[in-house]
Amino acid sequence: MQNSLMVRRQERGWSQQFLAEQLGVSRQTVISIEKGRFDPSLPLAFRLAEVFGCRIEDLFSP
């Protein structure tokens, strides 16, 4: 699954560590999601959308 997480994070000037803290996950998890090596659970996807103020569909695409 492709995602725009890295671009959106960088646009806000957020570090991977900052995003991880906002999500309550490890920095390694953020890295894995950004690189497409890990698809987040539905609750984590909802949390990501909430943090970025958008819809899940805006972050992820098949």
The other form holds:
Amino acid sequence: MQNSLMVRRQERGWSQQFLAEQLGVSRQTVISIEKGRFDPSLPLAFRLAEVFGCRIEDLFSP
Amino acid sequence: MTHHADGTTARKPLRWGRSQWGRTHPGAWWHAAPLGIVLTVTLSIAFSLIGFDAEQRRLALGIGLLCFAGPALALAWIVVVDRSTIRGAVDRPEETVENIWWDRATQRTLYDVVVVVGVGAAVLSLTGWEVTAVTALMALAGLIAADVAIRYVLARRAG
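Please move on to the form predicted in complex with its partner chain, as the form predicted alone is already shown.
Okay, now the whole complex, with that chain kicking things off.
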């Protein structure tokens, strides 16, 4: 699944570690999601959308 | 320990975390070490008393202490520690990619073990080799530990 996580994170000037702490997951998890290697669980996807202030479908595309 | 205006206290995270026992919540090892030592000694005495005669008892006790110390201390730490106070611990480990790697590794290990046990049983029955249950179980335990470790590394590399 493709996503715009890295672009949105960099737009805000956030580090991967900062985003990971906001989400309550490891930095490696953020790295894997950004690379498209790991599809997050639904609760994590909702938190991502909340952190970025957008909808899940704005972040992820099949 | 930080005191907030609302009366709550935030405990400063430590490398090994804090104990969930007691009012002051000291470092986890303050409670885990004594508990682990008591557990080690108890298990070692039981080990030396079961199946060893008086001449071998001291040696058995020493071997027991060496073998049980690590697992008993680790077990005590797991029981005692408040994981939210471990420095760097994430709030939701079940949602991390590491958890996915672990699930993948253990799942594939199960398949490996089924194959190895099946092939092993076939080989032993066809060749007539006799292996004691202790040897077979120890080999199986070692195989599972090694297989999970290898499978985890492979899952991590695959992403």
